[in-house]
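Next up is one chain by itself, shown in structure tokens, the form predicted alone.
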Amino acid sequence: MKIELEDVRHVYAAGTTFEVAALRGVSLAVEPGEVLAVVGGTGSGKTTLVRHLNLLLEPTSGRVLVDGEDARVLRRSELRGRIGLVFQSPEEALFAPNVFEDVAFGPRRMGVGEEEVEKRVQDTLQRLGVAHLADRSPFALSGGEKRRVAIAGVLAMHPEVLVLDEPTAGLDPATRGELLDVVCGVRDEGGTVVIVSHDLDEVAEVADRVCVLECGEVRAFGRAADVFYAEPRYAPATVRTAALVARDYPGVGRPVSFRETLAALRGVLGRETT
């Protein structure tokens, strides 16, 4: 699936005293099979962006596409069950006596059988690691276990595009790391994710491309190195390292990630050795 954002803008409480104009003609699209990041200060949009994908928010001007066809006249249901978004805080998502109901409503709403209902949300409990809590209520768990439960939630409707609007914000590094994995486990099974973060650091780690939002509008928009690259105040530890590097070996590249900023840096080092 392919989601493309025309000119989108979007006023809040528009003809009031309080108008706030949150997006400023936004175009970008979202690719197919790609992790695309959404970054950017408090204020700066993102969050009003990703709810656009899949209209919980609909344009004031300007339009939002799916595979080419306006997604105004597709049926909301649909929609939403094709492009999944998991809100920032975990507690808007949760409502049901327990984990396994909280999971299975959305299979239930779309007209899942229950026998694959069930095989759904063992399967993505199994994966969010919280298959021991299904009997639990939701509001007795963690905010870390919460979170875990509600991508669960939206993972089980099978969504082509999966959204997180900052899926890791006040997590434990371990949580983080093991959410990471399960972004990056959607795009090797062939799945969409855009996901919404303040963690450069973590962006560097599963992002193909990388969407800058400044007051409403698309600062920069690319593929990770590019973007990094070229706008230093949004550069994670990664890219600042490598580009301290590069001023006195240029052979060290443009690397993103830990893994590639390393293994540039072992480079280096081993040519100086040899």
The other form holds:
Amino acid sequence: MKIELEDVRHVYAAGTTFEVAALRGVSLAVEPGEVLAVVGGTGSGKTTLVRHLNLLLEPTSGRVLVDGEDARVLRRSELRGRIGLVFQSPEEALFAPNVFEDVAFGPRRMGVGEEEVEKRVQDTLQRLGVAHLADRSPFALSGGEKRRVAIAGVLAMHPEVLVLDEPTAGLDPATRGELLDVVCGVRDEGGTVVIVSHDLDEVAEVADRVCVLECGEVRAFGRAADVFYAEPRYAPATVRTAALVARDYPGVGRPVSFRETLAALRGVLGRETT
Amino acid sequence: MGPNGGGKSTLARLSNGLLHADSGRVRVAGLDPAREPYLVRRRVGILFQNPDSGLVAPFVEDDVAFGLENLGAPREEMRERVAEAIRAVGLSGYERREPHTLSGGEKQRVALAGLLAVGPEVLVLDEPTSMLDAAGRREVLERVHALRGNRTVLHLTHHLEEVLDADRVLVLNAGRLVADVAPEWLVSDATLLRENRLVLPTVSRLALGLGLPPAKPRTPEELAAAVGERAERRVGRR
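Output the structure of the form predicted in complex with its partner chain; the preceding block shows the form predicted alone.
First the chain shown before, then all remaining chains and molecules of the complex.
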């Protein structure tokens, strides 16, 4: 599924003294099968942007297109099943008496048969490493466990596009890594992922393309390496290190992920020894 | 430090009587926080994770004054302490701003000022930066850093780079204290890190992978300099 934003503006509380233009003419496309990261400071419009992807928020002006068609003509329930949105702090929305029921809620609402629901719930809990919690109350879990259960609830709807708003904030580093593996797994199976993050180091590990927002406008958009090497303020530690080393040793290239960067820096040290 | 569910937040909440121990003793300056929470809370202030959850007043200065007002501080003294606290977090000029118009980092600094105004001996910071962007994180950490020496800081975090300057690091896992060590010790103990789901900062991991000491370069600038130096040495030797 391809999602396009065409000159989208979004104004909160229009016509009042609290009026804020959160998006000021944003155009971009989410291509099928990619991981697109949306980065930018607090208040830059990241959350407002991703809430337009499934029309949870409607543009004040401009359009959202799904596979070339104006998203407003699609049924909202269908749109939200196909584009799964995981909110910031999604654990606040857990509500069912046990984890299984909570994760089953979405697929059941979509009319999925009970046998299939059961299978999906078990598969998804397994995938997120929380299958052993199925019978527990979601309120008696740790923060990291709750987060994974909440994400499972969206994944179990088998969305074509998974949208994650700050999915790793507040998680321990190992849990963060496991969640990013899940993100990569979704992409490897042909799914599309849009991820909002403050953590540029994690963006470097998962993103194919990066969109940098500043004050509601797209400041940079493109392949991760192109964006990071052009915008040092929004570059992860790997890129910042490699860019500095490249001043004296241009052979280091433009690595982005940790693995690429380590190999490139080893190259600089190794080549000089021969 | 320690994994999600390790007990960090529980420990923080035991320290000022928000939670009570089922058994065992908690003492803060000789006081039992479960029995004398109000006395203890003057001495122990907690800064929570979510910058939106703690702000209550329409203007920054009223918010910072809130704790003092509850303690019934005299008006003149209150004015001075509020101004001083706002200065200490670098928000002078923000007195009449509305908290909801501030960035996440600024909101956390307002909350921190509210704690400082009361003048606690101990500051407990419960993952104060986990919901902030890089700039907000730096702002808050700089202010926390500046407080050292004046009072005790108990800083709960998942970010190892935030504890490299600490005097001691306690590691909690599954409700048990599993380590009480110096930060340099923690970053060089791969087993201790792995068992407690801790990951070194990117710069340290790159340093380690290049055979450099992991605790030494802390920034991309320092790492790049170390790489350059080593590369040059090798050229010189040849």
